[in-house]
Each structure stands twice: as structure tokens, then as C-alpha cells.
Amino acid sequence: MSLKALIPADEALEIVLKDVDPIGSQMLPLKQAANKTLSHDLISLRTQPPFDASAMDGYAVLQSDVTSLPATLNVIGESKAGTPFNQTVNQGEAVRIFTGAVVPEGADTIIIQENTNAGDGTVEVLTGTPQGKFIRKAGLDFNIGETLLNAGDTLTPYRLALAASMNHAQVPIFKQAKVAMISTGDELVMPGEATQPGQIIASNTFGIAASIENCGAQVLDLGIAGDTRDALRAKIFEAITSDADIIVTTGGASVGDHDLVLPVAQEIGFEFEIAKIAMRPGKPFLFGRFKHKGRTVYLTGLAGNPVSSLVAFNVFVKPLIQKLSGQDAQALQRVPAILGCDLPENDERAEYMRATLRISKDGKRIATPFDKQDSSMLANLVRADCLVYRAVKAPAAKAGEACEVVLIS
């Protein structure tokens, strides 16, 4: 495919994700595994509960002793959580028991303490309990050998607690992708630095870094490369030798005289499949692969305009990070809405328009795009509640007609 071709966004995403496999797995202590993704199924190493346990504070008795009430029984001991009563309960006897404690042999009923009067070495049972009620049978939750968590599961707090209950001190986790970030351009300076005429603040450095971290990946910020081949080549080599899985560049992704990412990366050996997307914002987008010591390094070149780079990141780079990290690659999800204003016919590029969102009295989403959609306007992106999606060559639309939106925070 020619790099001059304007590739539809859906087709481009398929190219990006083609033949991408997780980068490997590692064993991590459970305390370090929160929100990570399992690389293998987890089988329980124990039964839970491992014994018949009381669900309430009260007395462990024989059901035959409490069929006729009130009944007075001899209290022969107690069973606490972690300290079981190791004798058998016989006719006319009771054992004081606490929540989570082992139900002693012979007992088949728990009488809750509210239904008793305690005496000196005895207990008077006032109200009975059905046999087996308030007893958690061994294996009620799960049994040894059961597969309870699966490869691909994210270890949410609930799943993390379950893994601990299964007695796993360590768990197999997909390795996090390492993403090297390179900003390009002589015009860039960091926030807080003095700007000279023609210079701007490097906002992409922070927006893209945070986006990478939100994907659960490691960020390797290699700073700003000036507009020379040598400066950019040095940064790309640094990323490769630092074992980056993905290199994300911002700026220099178009075809101007100072857009050096494509030619410099090609000189190094990257093979590119995408150079521009039929999408607005985000038309300049580079995607290439490079084999280094038996592994694949991916390069994604984003536009310098901040809105273009952030939207393209979410459309293409985020799913790539997810797939490398063993997660399901998730394309941007579009949901139905109603237009709040008229829109003209769209051109040959699919468009994601920044828009406000309100809910009508009948519960419908009303999306109203901003008048100005320039890809340099970050404040509009922050004010936006959603992105109105318009397909290639979408016809003119009137307020009140159906549309699709991508919800954003």
C-alpha cells in the first residue's frame, strides 16, 4: 500500500493491530498486581471455607435437643475463629461459638445468642433454628482445583481479594508495555521556561504521557528532539536500546521539509504501512515496525497539534498498548445521540467534532458541536463532553437528526 494513500480510520486500526501479540508475562507479588492483567488462568489452591463454619455468634447444638423449647443445655466449651473446639458435642450439650469459627463435630445447628439466656455453665434455648441454618458448609464459596480467574482478567479489587483467598501469593501478569515518548520541533519549550518569538509550550509532552500511564504502560520520556536528522536519530536509537516496545513521536509526522520522523525512521530500518489517515483531527499519523534483537518495536507518529495527537492516540495507540499488554484492544465506542445544531456535508475524512452534551426531558443525548474545530484548540477539548462522529461524505444534517458520539470526560 502506498504511503500516499489516505487510509480510512477503521482500516488503519486493523493494520496497527495486525500480528500484534502480548510482549510476555511475569510473576508479580499480589500487592503489586492491582489492575494488572492475568496472563494465565488461576486455579484455587484451597477450599473456602475449608471447614464448616458458623455464620453467627451463638451456640452449636444438636437439632434433636432443641425440638422442644425452652431447653437447657450444658455448655462444654467454646469455638473461636482460629481456635476450634476439638471435642464432640453430644446429647444435652452446647458449645459457645463465634462467627467464622469451626462448627464442632456432632453439632448440626447454630442457635444465635439473641435467642438464648446464658447461665452458669448452661444455656437456655428460647427459640429454635432450622437444622443447618447459619452454618457455612466447607466449599460453600469454592473448592480446591477450581478455575476462578481467567487469562485476560484485570485484577480489580474484588478479583485481587479472590486471588488472595485462593492462596496465591504471586500471580502471572502480562508485562506492561514500555512506551518511549519523543517530542519534536525547535519551537518547543517546557512549561515555565521563557519563550522566544515563534516558540510554543510543549503541551503534548504532558497530555500524551498521562494518556500512556492511563493505559497502564510505562512511560519513558526522552524529551524534545530538535529539527535535525542527527538529533531525532539519536532519540529514536535511545528508545530502541532502552527496550521500548512502542515509540510515540509528536510533531514532524507530515510531509513538510522539517517533518523528519518518517525519513529518519526509514533510514534506521522501520517499515511503514501508514502515513496519513482519512480522519479529522489526526490526518498525519505514521505507523511502522522495526525488528530489533528478535522483537518488534512499533513507531507511531502523531501530529504536533495537541487535539490531533490526543484523538489519534485514543483511536490507534491506546488499542496497540492494550493488545501488547494482553488486554482486549478497545476501539472508541460510539453511542446514539441527537444533533443540537445543523451540520454541513462532510468531506473525504471521517470527523470527530468536539461538542457539548445535554440530556433532554425525554432522556435523549443532545450533542452540539462547537463552531470552531481547529486542531490546535485544547481549551475546546477540555470544555467538550463528547466527540460527534461524522462518517466520510456524511450528508448535511439538521438539528434533531440522529448522530453518533464518543463520550469523553
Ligand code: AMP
The other form holds:
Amino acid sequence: MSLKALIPADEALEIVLKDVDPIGSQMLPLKQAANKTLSHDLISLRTQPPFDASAMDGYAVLQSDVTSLPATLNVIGESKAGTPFNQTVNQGEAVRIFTGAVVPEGADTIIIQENTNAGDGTVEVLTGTPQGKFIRKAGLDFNIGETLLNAGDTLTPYRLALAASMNHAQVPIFKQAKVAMISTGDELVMPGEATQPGQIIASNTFGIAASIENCGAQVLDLGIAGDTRDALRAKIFEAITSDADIIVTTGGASVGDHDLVLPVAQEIGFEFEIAKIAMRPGKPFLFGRFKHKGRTVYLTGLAGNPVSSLVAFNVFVKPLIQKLSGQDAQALQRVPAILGCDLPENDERAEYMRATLRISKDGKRIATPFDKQDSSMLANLVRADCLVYRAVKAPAAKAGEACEVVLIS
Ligand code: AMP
Ligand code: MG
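For comparison with the form predicted on its own, would you give the structure of this protein in the form predicted together with adenosine monophosphate (AMP)?
Now the full complex is given, and it begins with the chain already shown.
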């Protein structure tokens, strides 16, 4: 496909995700594995509970001793959690027992203490209990050898607790992608620095870095490269030698004289399949791959305009990070809504329009795009509740018609 072609966004996402495999797996201590993704199925190393356990405080007895009541039994010992009673309970006998303790040999019934009168070395049972009630049988929860968690599962708090109960101190976790970030532009200065006429604060960097971290990936911020081939080449080399899996550049991604990301990365050896997307914001988007020491380094070149770069990140880079990290690659989810104003016919680029959202009396989402949609305008991205999706060549639409939106807040 020619790099001059405007590629539809869904086709571009397929190209980005084609032949992408998870970068690998590592064993991590449970404490470090929260919210990370399992790379292999987990088999239980234990049966839980490992023994028949009492679910209540009371007395372990034989059912045949409590069929006619009241009955007085000799208390021959005690079983508490962690300290079992190691003899057999015979006819006429009872063992004092507490929640979580092993039910002793011979006993088949738990009488809760509320239904007894304790004597001196004896207990009077006033009310019986059906056999087996208040006894948690060994394996009630799960058995040794059972597969309870699967590759691809995110270790949510519940799953993490289950992995611990299965007696795994360490778990196999997909490695996190390392993402190097390079901002390009002679005009850029960092927030707080002294500015000269014509300069712009580098803002993308912060939004993109936080987005990368939200995906569970590791950020390597390589700072700002000025608009020279040497400066950019040096940063890209730094990213490659730092073992970055993905290099995210911002700015310099279109076809102006000072847009150097494509030619410089091509010189290094990156092979590009995408340069322009039929999408607004986010038309300049570069995607290339480079084989280095037997692995693939991906370069995603985002536009400089903050809204373009953040939208393109969510459409393309986030799913790439997810797939490299063993997670399901998630395309932007669109949900139905109703237009709050008229919109003109759309052109050859699909559009994501920043819009407010309100809920109508009958519970429908009403989405109203802002008048101004320039891709440099970050404040109205923050003010927006959703992005109204307009397909390529979507016909003019009236207020009240159905539309689709991506929820963003
Ligand atoms: P470019 O894609 O390099 O032509 O940049 C397009 C616009 O985005 C220009 O107005 C840049 O000044 C601006 N821009 C580029 N990089 C950044 C950045 N990191 N943060 C904020 N604005 C940027
Ligand atoms: Mg630039």
C-alpha cells in the first residue's frame, strides 16, 4: 500500500496488530502481580479446605448420640483452628470445636454451642443438628490439580486472593511493553521553563505518558528532539538501544519540510506501512517496524496537535500495547446516542467530534458537538464528555437522529 494513501482507520488497526505477539512472560511475586495479566493457566497446588472443617463454634459429636434429646456427653478434648484433636471420638463423647478447626475422626455432627449447656467435663445437648451441617467438607472450594485461573486473566483483587489460596507464591505474568516517547519540535519547551516568542509548551508528552502507564506499560521519556535529522536520529537510536518495544513520537509526522520522523526512521531501516489515516483528528499517523537483534521494534508517529495525538493513541497505540502485553486488544467502543444538533455531510475522513452529553427524560444520551473542532484545542477535549463518531461520507444529519459516541469521561 502506498504511503500516500489515506487508509481507513479500521484497516489501519488491522495492519498495526497483524503478526503482533506478546513479548514474553516472567514469574512475579504475588504482591507485584496485582492487575497484571496471567501468561499461563494456573493449577491449584492444594485442596481447599484441605480437611473437613467446622463452620461454627460448638461440639463435634456422633449423630447417633443426639437422636434423643437432651443428651449428656463426656467432653474428651478440644479442636481449634491450627491445632487439631488427634484422637477418635467414640459413642458418648464430644470434642469442643471452634470455627476453622479440623472435625476429629469419628465425629459426623457439629452441635452449635448455643444449643448446649456446658457442664464440668460434660456437655448437655439440647437441640440436634442434621449430620454434616456446619461441616465444610475437604475440597468444598476447590481441589488440587483444578485449573481455576486462565492465561489472559487479569489478576483482579479476587483472582489474586484465589491464586494465593491455591498456594502460588509467584505467578507467570506477561511482560509489560516498554514504550519510548520522543517529542519533536524546535518550538517546544517543558512546562515551567522560560519561553521565547514563538514557543509552545510540550503538553502531549504528559497525556501520552499517562495513557501508556494506564495501559500497564513502562514509559521511557526521551524528551524533546529539535527539528534536525541528527537530533531525531540520536533519540531513535537511544530508544532502540534501550530495548524499547514501541517508539511513540509526537509531531513531525506529516509531509512538511520539517516533518522528519518518516525519512529519518526509514534511513535507520524502519519499514512503514501507514502514513495517513482517513480520520479527523489524527490524519498524520506513521506506523513502521524495524527488526533489531531478532525482535521487532514498532514506531508509531503521532501528530503534534494534542487532540490528534491523544485520539490516535487510543485508536492505534493502546491496542498495540495491549496485544504486546498479552491482553485483548480493544478497539474504541462506540455506544448509541441521539444527536443534539444538526451536522453537515462528512467528507472522506471519519471524524471523532468532541461533544457534551446529557441524558434526556426518557434516559437517552443526547450528544452535542462543539462548534469548534480544531485539533489543537485541548481545553474542549477536557470539556467534552464523548466523541461523536461520523463515518466517512456520512450524510447530513438532523438533531434527534441516531448517532454513535465514544464515552471519554
Ligand atoms: P507538527 O505535527 O510537528 O507539525 O505539529 C503540529 C502542531 O502541534 C504545532 O502547532 C506544534 O507546535 C504542536 N505540537 C507539537 N508537538 C507538541 C507537543 N508535544 N505538545 C503540544 N503541542 C505540540
Ligand atoms: Mg513539528
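Numbering follows the first chain given and starts at 1. Bear in mind the structure is a predicted one, so any value in this text is a computation, not a measurement. Each form is matched to the other, and the largest set of C-alpha atoms that superpose within 1.5 Å is called the rigid core.
- Taking 2 Å as the criterion, Asn143 does not count as shifted between the two forms: its C-alpha moves by less than this amount when the rigid core is aligned.
- After superposing the rigid core, the C-alpha of Gln330 moves by less than 2 Å between the two forms.
- Once the larger rigid part is held fixed by C-alpha superposition between the two forms, the smaller part shows a rotation of 5 degrees.
- When the rigid core is fitted, Val75 shows a C-alpha shift of 2.3 Å between the two forms.
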